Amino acid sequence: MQAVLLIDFGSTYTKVTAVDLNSESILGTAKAFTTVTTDINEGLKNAVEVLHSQIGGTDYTAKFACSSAAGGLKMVAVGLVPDLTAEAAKRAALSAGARVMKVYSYELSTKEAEEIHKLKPDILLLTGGTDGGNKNVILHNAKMLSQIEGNFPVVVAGNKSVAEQVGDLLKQSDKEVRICENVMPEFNVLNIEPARAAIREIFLRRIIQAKGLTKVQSLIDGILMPTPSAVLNAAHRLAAGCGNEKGIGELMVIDVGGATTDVHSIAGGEPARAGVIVKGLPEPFAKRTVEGDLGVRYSASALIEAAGIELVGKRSGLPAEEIMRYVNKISEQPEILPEQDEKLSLVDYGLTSVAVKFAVERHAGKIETSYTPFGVTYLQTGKDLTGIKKIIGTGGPVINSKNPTGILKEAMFESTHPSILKPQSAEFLIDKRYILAAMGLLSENYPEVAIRIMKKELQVL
């Protein structure tokens, strides 16, 4: 046996999975409370004492972490206009496994700058103008980034003709800056990767450092990655593969949890049929997107202002009296779980579903009539996914479920909405075992064996 020990340090739960590689299977999966506020050994110590209660002691050849713990990666991105620069900068971020809390655009105001302050982002994403673009703007955000007081590093990701000069404004202040190649060096060519490589890499040494993680960095071999991107590095690997194991094909992943809401699309998204015209930003191949008013615990009341409580109400089978009953007394104790409570148990449906419903339709592609002098024309926005044939659901309150594919058919296309580009015809499967973010981690080392093993595991509903 050759044993590896793959970790996910959550917000609430230290989820544990161990995998024998050679014979490419998952050895056990555990879970504890995560400790990070007092000792994070400890929490792993009880998760790992709980996968061992069931698979034995166990020498592991290596032992790899992702974390989401103590609020995972929070970030602000800035640029220069919203559909353009400001929008490449929030999908470098996301790409990166953060939680984008706020995107600024054009010249920040005073206001914008004390309100920046406020959110203490782990890092801020500065963009702004195509190479030998504007330059006033990026500038004039430099220096009001300069004057905010907090040590939070700086990714500056803009015009080039001017980064440097934006660096040295910002080293004025003692801030850590990393100055890559630009978000969007041409009109509407996106350039995220440098960008993401470098907020990783800050992610890596000095985030992990700030939020107590590095009491563990003695006891495993690295933490490799935020959460939120270990999962879609297992979603890209399953749809794409790699070497000489074959991918199932594009897919999407819903994963669902108690403050947000991510959707993962590993597509290419081009019009499905002809004479459609693409407008906006080029879609990346493998897409995330996070919604923060859509969870079902932390962000309950959010999400019921969102969706309207009719809606709740409708999936729950709950009059709004009852529903409202508990989203109070969620709210008070977020950590409470279904169990006996059959009320809750719909409650939690109502939510779920409703999440995914709204989720989706906010990652989907949009198409539209335009009447021009020469006749019709359509115009996309975003992705079309009316061809994904596989959707995979993951999170507490879906695995959990005793209707996971009740939920997981919201996100299907809806003849009453047909502008918007949801799966028409898809398969559904199951995270039952919570592994994808474990096998992103995986990947990193043995794309391959963690390919075979999500072929294994994800059960088809």
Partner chain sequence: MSQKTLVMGVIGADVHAIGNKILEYAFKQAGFKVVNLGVMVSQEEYIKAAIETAADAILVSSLYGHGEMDCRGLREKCDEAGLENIPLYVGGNLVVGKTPFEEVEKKFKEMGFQRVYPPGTPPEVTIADLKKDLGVDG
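Let's compare: the form predicted on its own is above, so bring in the form predicted in complex with its partner chain.
This part shows the chain on its own.
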């Protein structure tokens, strides 16, 4: 046996997964409460104890971890035009696994600068202007940022013509500055990889330290990435394959949680039919979106506000008053689980279904019909996901539901809303043992093994 331990430090739970590289199988999984405020090792120790009570004590050849503890990787993105560099900056941050607290565009005002100060980002991503394009706004914004107290690092990925100048302005305020390639070097050309790599490098070097996670550093071989980035990694590997291990093709991962719903699509998203004109920023092949108002515990009341109580009522089969009673209860006690309470499980089903429906609707591309003097033409913005054949459900509310199929059906194309380009016919898979983040970690060093384990572990519904 050659065992590897994969650890996910979450805000609430520390989850551990033990994998045997020889048999390419999961030995076991376990979780315990995260203890980041005292000593993060305690939570880890407890989780490992639970694990070892199931599978027996084991020596590990390697231990890797990802983390979303202590609020995850909090970022602020700054760009010029909202749908252009500001959007590109947001995508770069999301693909690095960050929680994007706010996106700013155009020249920062004093009020906005104060707001950034209060948000206390872990990292700020500053963009603006194509290479050779607008210079004034990013220079202005660098000046504004340099006046903000707080030594958060700044990743500069804007107009290359003034990158050094921007860096000099920021360095006056003792902020660590990392200059990398522009997120939009040419108009409508997306180049998020260098910014993503810079964010990840800073995360490894200083954020885990700032969050009190260094104590575990000596015990493990490293905290490699923020948890959402690990999930995106796993999804990407599973879709694309690696070496001799073939991928399963384009797919979508839907991860419903207490605070957010994440949607990952690993797909080109090109128009499925001819004669469609594509508008807007090009889409990354591996795309992650996060909906902060669609969660089933901390954000349950925001979800009701966004989706309307009627829809949740319809899905759960309960009257509005009853749902509201539960929503108030779970917002106060996010840790309660539906196992003992039949009605709570109905409420959870309602909330989770609606979270999936809305999160996928926002993630998917849209098609607009336009009547021109030459006949009908179609304008597409975002990714066409109609051709996706695999949808993977993960996150507690989905994998513990009695009816995960019902929940995942919400991700499917609706003939009543034909303009939203959701998958038309897809197979549902479920991440029953919650291993995707662990497999994302494992795939850093053992990609083929990770793919084979995922193929075995993800159950077809």
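As the structure is a computational prediction, the values presented were derived from the model and not from experiment. Numbering follows the first chain given and starts at 1. Rigid core (definition): largest C-alpha set, two forms, superposition within 1.5 Å.
For Y371, a C-alpha deviation of 2 angstroms or more is recorded between the two forms after rigid-core alignment.
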